[in-house]
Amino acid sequence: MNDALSTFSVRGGRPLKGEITVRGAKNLVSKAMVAALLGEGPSVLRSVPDIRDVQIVGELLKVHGVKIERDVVGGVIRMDPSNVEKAHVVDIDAHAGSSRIPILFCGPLLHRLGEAIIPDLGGCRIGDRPINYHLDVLRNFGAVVDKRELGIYITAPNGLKGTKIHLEYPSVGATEQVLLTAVRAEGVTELTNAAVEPEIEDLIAVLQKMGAIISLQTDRTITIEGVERLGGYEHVALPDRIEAASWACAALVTQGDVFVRGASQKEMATFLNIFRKVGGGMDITEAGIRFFHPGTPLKAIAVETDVHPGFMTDWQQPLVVALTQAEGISIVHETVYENRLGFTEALNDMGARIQVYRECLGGSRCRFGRRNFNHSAVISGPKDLHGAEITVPDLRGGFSYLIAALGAEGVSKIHGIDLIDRGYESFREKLTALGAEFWED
């Protein structure tokens, strides 16, 4: 990556005010992309945030013969799979980069083409996130993986059949992979244990809207009757959550006041319950959330994330620099990516004070506790920030040096910014709108 142009300064200490709008979220969207594959007719989808996400999967549909129309300004994708072809593993290489998303490519790839091809996954590096999850779902169907030189192939010579899958842990892409398989299939899968995200919810009613026949049960039970054929849909996706919770983060860090158009409550309910438990304040309503700061100190509290409908892990890292301005001591317990709180280092450099521990610091012992990860953290506030040099290094944590070097006193110079637009949409705009104060060197 070239410094010279993914350098960022920002001068810190003047309260964000202002309005930015969210659109779809970047969990869902790449997803719902994805499914078009399935469909022997085009789709649309709406509210979709201008990204590099996007980009990527635009991009990789195109490389598999999929038209693509985009009106980036009014955020709709129309994706014709009419004409769906085998792609060569170097050009699905070029395009997916470090993404991680042309794993699940393979389910649709394997009902259109008979064969799939996945290039080495990348990814951000903030935890163990094996491919062999994904992998072990596709074999459980009857798919037959061989690994080469240049990549993956996988191939399904007597077609993809339901089956029963039991995951572990409920993984967000381990059920997708599921999802995108199954609803193919011949016959009945049912997979237990599943992840229940808004996002999971969203691309079961995609699915459903393509003509898939697919329920979930209270227990985390997903029942998947196979179907011969699916059509297109039209859907608009839900706000990004995580997008809308780290302005609000921001806004308490640097004192402000945003309202963030789209933010939606129902998806939020568990982050705005901490955001009011730190004496954050907010106005809700149907348009969106007004997130501001009520100018009386923030509380100390002791959280720890989970799957939904628990605290989200990628919710984390935003609050973690909102509670160095809290009075007293603060636990956070990381119980979903044993790596995530590798970026409060370069907050204690800005003037923070995080200790992390490999005991679990919380309600319950989760699975990293008898293992050798620091995934709990004490926070001890509030502690006045100041500028400091600090490197980005994954998506979530990107944007959290971002709240801290806006909340700080001085200049701020981050280098590798340009990973932060994988999942903020026109996020430089957006602090224009706030009255930042930055620039790119």
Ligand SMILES: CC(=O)N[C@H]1[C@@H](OP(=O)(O)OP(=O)(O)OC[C@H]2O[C@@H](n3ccc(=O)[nH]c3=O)[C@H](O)[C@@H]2O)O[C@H](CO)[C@@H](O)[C@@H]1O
The other form holds:
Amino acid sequence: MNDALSTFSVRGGRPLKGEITVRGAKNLVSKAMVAALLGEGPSVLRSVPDIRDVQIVGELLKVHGVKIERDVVGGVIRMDPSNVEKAHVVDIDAHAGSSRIPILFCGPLLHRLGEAIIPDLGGCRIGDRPINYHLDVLRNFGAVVDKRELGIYITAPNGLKGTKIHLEYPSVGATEQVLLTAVRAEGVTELTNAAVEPEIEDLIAVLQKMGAIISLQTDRTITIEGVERLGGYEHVALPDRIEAASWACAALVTQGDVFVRGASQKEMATFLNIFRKVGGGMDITEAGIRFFHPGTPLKAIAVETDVHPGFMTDWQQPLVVALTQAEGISIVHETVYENRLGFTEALNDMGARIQVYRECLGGSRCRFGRRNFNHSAVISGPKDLHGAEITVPDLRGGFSYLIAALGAEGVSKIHGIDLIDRGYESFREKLTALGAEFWED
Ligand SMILES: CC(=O)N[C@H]1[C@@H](OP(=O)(O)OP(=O)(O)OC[C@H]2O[C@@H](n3ccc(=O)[nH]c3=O)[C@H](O)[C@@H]2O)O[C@H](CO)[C@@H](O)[C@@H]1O
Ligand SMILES: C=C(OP(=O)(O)O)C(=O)O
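We have the form predicted on its own; now please give the form predicted together with the named molecule.
Below: every chain and molecule of the assembly, starting with the one above.
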């Protein structure tokens, strides 16, 4: 175990009961903040959660001259990009490895400054996570990409021009790259096989408020007519459907009853279907969703992760913990990331029975079939979980360990808990509100 990591101890066995609130989605807020860079006037974003990714993007905006005012408690961030300027390489490099968002600064910085320097990316290590689509997209618009020792240096000597782009896979980040570049490129851009996640639709709404002209067809085609200028925006971020689903799984595993204020049915429809099939109870209201264990045995299921409107990959890890409590054999086929099942090893140390396979099990053949990636899991349940000493591997894996520890008999020691702050606002306070017993060493 790494002693340098902060340690969080949890005594499991108490049902989580009560109410918590989710605010804006990590995967929209950070991108809407980047979009503010494109405007000539200030932008105001509301329902901003207090998570580390927001802080990191805020700092990156600041080093580029954006004036930021933030009301952390009220969840409001005001960004004034009137004086965007070149940042010092050392200031940019200070953010190397911290998040995946810097790659999305390319289009806005090229439009504003004619060049962009992008540090090495961070984010969860759940696969190789290449950026080839991003760089191809930028080259398509006419950008010149130069890989240097301290990151990537991008210029657009002849400006950025609208183009036709087809994505080999509907990547969320690459779709956002196209949007954030095309809105001010000269002429029309047509993107086919685009990702259509709710966070992307919300980013389109933000850009439209700024003056962009974007249409989204039902066949994953997005057309963007470039405009010369964009203004600021005022926007309320859509709620975080990943955080909401994570608390739903925590309610199930601990035999609890949690009202997640802010959870929205529309963006969670696919998760809600699976939660119901597993046997979870729910009451859907306008204000939020109550998730509870109905007292009857949970049922095993087969599920595969997919791009929207499929079952989201970021829901997979919390759901796997819930499936350790279901009666029978569940199958989970991870088709978005090749390496997102490593976290199951520690669950097995806690008493779960999960076997991982290279084959595509229980669903269609995916990009990872017949390759050396353990991307299918077979979960036999129900199994009583017991406390263990575990280290957080990534954001969702970390929250999943927390769920397992809350549902386990005895005390678990979780190392590296701070990683969870990247995407779960005030999770310690929320755990306290729900009656969990934990302490930090
Ligand atoms: C900050 C953020 O919004 N993160 C989300 C975003 O990540 P992110 O935008 O990084 O995820 P992508 O949709 O781009 O990745 C999907 C797949 O495409 C591959 N790929 C992607 C880009 C590329 O240039 N080349 C390539 O091969 C990836 O390795 C992965 O296998 O969408 C993922 C899929 O819903 C979510 O899990 C992440 O929470
Ligand atoms: C994979 C995730 O995020 P990121 O892309 O920021 O690593 C996540 O939120 O689960």
